[in-house]
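Only one chain is shown below, in structure tokens, and it's the form predicted on its own.
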Amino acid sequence: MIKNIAIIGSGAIGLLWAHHLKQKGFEVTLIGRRPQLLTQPLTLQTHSGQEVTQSINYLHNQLPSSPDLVLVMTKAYQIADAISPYLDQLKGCPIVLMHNGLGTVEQLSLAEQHHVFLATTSHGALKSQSGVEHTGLGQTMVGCYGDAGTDQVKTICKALNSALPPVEYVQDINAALWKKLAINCAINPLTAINQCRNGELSNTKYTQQLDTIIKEISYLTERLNINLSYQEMRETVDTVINNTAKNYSSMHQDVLNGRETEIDFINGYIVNIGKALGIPTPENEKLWRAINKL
């Protein structure tokens, strides 16, 4: 049974989930670098307009005693620093990383005992000063890691999903996190480089860049035997540019206020399968270097 959840990253997705699970009943505790993060109570504005506040546990680097479930949220580039000093506490306990990009778990010392879980979700959250806004619906899916068990996958699901539905278990997770990584290839970098919300690169003159984005990665999906076609990332790339329309990307509020990208697990992370594979991704490298250059 879940009762106790530690969710390390106060970011906006952190915080969406923590005052969603609190909401049930969850016992949530957030843990984080800044000592001074939490001093009041918290404010999530749901999607339909409604304040919700909330104080929520809060501790400066270190884990509570004996979670039964961690769910790591940070930016990309920062999951490896998080997660590794608890690692030796956390054997035996289930661990989700939910982010964006992939290539992080693989930088993790990982053991037999750890059960690790990956997790995408297509929930919409910003960050404001009074706590965060839920500014998207959507579903998050959750999958197995190496020999994590289906067992305990399941029930893991069952707790998320009746904080903030839908959760899905998906015994395919590799697919649902290529295309997340696609979305976020395209979307993401083209954003930040021309300072526009997402719904602009709707305009005819982003067509050709985005299907040569999309079909470099199929390349790649093709070589790996995962299941993801080219037409059904393109498809899923304009369904969310029209759904999200009014939203601007992770990566352009990073860029707009001077922070980090998550753009080497991106476009980088593209680049780098390219060149092991043997396989050129000119187009996603041109926007990993751009970024990187901003």
Ligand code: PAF
The other form holds:
Amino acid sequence: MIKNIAIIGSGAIGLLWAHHLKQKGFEVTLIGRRPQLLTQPLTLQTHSGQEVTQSINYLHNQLPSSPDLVLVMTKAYQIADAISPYLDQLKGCPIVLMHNGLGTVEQLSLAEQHHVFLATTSHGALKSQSGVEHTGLGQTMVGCYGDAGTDQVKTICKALNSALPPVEYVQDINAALWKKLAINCAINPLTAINQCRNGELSNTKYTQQLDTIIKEISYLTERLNINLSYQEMRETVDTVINNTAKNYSSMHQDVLNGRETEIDFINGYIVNIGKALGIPTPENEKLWRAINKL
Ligand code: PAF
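Any chance you could show the form predicted in complex with the named molecule after that form predicted on its own?
Zooming out: every chain and molecule, the one shown earlier first.
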């Protein structure tokens, strides 16, 4: 049974899950890098505008003694450093990675006894002065990495679904992760470079560039036998642009605030996979370089 949940990463998505899980009666501990953080109660502004204030246990760079589940919700470039110190302690404990981009799990030195699951969510959340704001309702999909067990993933989904539904187990998590990757490859760098909200990308001046970004990704998915067509990715990108029209993407905010971006795990991941397969991805490469120059 899952009762004691540790969340590594106290960004917007980590706080969103921490609040919802705690409200459902789970014992939640947030683990972060800042010693003084989160000693005071935190407020969740729900999607319907209500405010819920709760105290959430916080540990500085340390896991609780025997968690039943660890959720890793840092930025992609922080994953390896955030989880590696605890890998010995976490043999046998389910670990769920949930972040934008791909390529992080390959950076971990995993042993047979590690049970890793990969997840993707479309909830929108923004950190606020007093806690976190739930800016967009979404859904979450979880799947197994390597030999991780399907019974275990179903138990995880049930626990997560009780707190912030819908959470669904998907057998083909790779297709779901690549679909989210395509969304991020298209929306994130363009909104960061053009300093605009997501909705601005529905202007016809971006149509051809969006087509090209997704076309390049579709050459890779086709070669890798990932069950995801150009059409499906392209339509999903348009849907997300419309559904999140008023939002600023995470990369837009990272660039604006002078923070490191996840570009190496988004368009950069596409470029590296393209190189390994001998498939050129010039538009993704152009965006990768442009963001890294900002
Ligand atoms: O990174 C983000 O901002 C989000 O994943 C998305 C879906 C692009 C919406 O802004």
